[in-house]
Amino acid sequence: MNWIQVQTFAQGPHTYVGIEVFLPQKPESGERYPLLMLLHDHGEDRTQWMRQARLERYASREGVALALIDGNQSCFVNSVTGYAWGDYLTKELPEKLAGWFPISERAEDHWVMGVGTGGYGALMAVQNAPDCFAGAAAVNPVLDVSCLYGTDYEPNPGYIFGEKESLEEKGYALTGRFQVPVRIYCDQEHLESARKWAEKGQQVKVEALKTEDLLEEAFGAYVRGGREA
């Protein structure tokens, strides 16, 4: 695949953002590729997916463009302090990528996938903007960000979400009810809680991961066919 490194100013979060873009090796004239955006976990950056999954192996075979995005430990949501990472992810960035590269502009060709807090961000993206995506996936996602309060999580969760007691009121609670298909991949430690959470949801499927290569296994399964489930 073609690997392009981008450093660009993002209007939503008011900062420069690094992006790794992977495109099929020999794009045909006039062809535009579906897009899968990959979101990293807390304490990581956009290279997490490159280091922990053989992205090119599956994406090249399926003809999918990839965008690995730095989220600056934002959980990829609009913060109470005015940094609009959520708007950047759902609207600003897909439009820019489609303008710069042979990537489809159509929402039905856009998916988002994340791990940990990035998984929470991916699920929030399709919950808040279902018309911008065809679906989402998450690997061991944080399903309730209230668990971040009272821990050593940095930055302080209050800077992102505000007061713990008002998470639902401010729109930071995941409902589990989605308008587009959602796939959650979990190891044994997270599997039971994810299944219980999904029981009250809509359009959610939970899959057990069988190997220690969590991102490799989940990414491969999602790109090969999970996006259509």
The other form holds:
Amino acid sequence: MNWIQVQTFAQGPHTYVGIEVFLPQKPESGERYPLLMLLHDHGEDRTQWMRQARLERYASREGVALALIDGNQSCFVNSVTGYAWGDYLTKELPEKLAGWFPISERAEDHWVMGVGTGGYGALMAVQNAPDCFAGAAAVNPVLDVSCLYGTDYEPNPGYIFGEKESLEEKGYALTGRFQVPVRIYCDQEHLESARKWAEKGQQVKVEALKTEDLLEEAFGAYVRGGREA
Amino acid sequence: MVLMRFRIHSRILQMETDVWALVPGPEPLPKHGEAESWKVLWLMHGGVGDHTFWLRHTAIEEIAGAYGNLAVILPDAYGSSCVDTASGAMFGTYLSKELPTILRRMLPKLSLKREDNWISGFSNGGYGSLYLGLTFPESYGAVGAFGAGDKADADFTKIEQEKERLFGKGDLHDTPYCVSKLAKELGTSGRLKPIICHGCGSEDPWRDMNETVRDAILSVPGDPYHYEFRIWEGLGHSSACCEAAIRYFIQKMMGK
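Starting from the form predicted on its own above, please write out the structure of the form predicted in complex with its partner chain.
Full assembly next; the chain just shown is listed first.
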């Protein structure tokens, strides 16, 4: 695939961001590619997915364009302090990518996938902006960010979500009820709690990961067929 | 502007290579199909340089970013002087044919029009711009060649092997590497001809070589290149001259 490292100003978070873009090898004139956006975990950056999974092996075969994006420490949601990482992910980024590259601008060709806190961000994206995506996937996602309070988590979760008691009210709680198909991939440690969480959900499926290459296994499964409802 | 760092595969060079690009933005862009295209400055680095040169040593982003519809493409030509080398490596064909094809597929807004595509560079990249513009005149509407003499007039006594690798043995004045010869031949042919803007600093140690090329181009009857030669007073063969020259060339081509 063609690998493009983009540095641009992002209006949502009001900062400069990096984006790693992978385009299928031989884009033909006029053709536009479906887009999968990949979100990193806490303590990581946009390169996590490309370092921990052989993305090109699967994406090139399926003809999918990839965008690995930075979320800094935002969990990819609009923070109470005014940094609109969620808007950047759901609106600004797909628009920018389709403006520069031969990437589809249609919501039904856009997917988002994340790991850990990035998994939370991916699920929040489709919960808040179901019109912007065809679906989402998460690997070992943080399903309830209230667990981050009172830990040594940096930054203090209060700077992202506000008071622990008002998560639901401020819209930072995942409902589990989605309007687009959602896949959750979990290792043994996270599997039971995710299954329990998904029981009351809607349009959400939980799958067990069998290998230690969590990101590669989940990515491969999602790109090859998991995106279908 | 938006910086894009491409890692692409060149079949001609048989390698993975770097290309950097500055493209308009980051404001929201018109959607595909809407009437917008970017003029394209293909900008070549010098002999001791790479694709990062112009960004690191000049204010190219500020200069080009003032227009909003100009993209700057910064390829890595290694030590090739941008030519199809005598020993086989086809850098000229890569830069003028393959690279535009690859990039236009990935950046559909790059203008396809010849008059919107300009080749420019400093030092070896300036020579390379003349070589490319005169060898592939159908690809470029204009050449901006700065700090640029003719390799056929250069002294290679200390780098004889390197000279052989790039340009072959012997005198170069009757070869496709002599830009004065290329200018005369193309100038009297029926092929398309790029505008040529050429010049160097007044203190450039190779100023005489620039002037030799100037005289050769001026000797072509009818001024088919709408040729302009400039001297930047007080500047040498330096990044300050690079910046002054590219600022002038971009203003000239953008018409303001």
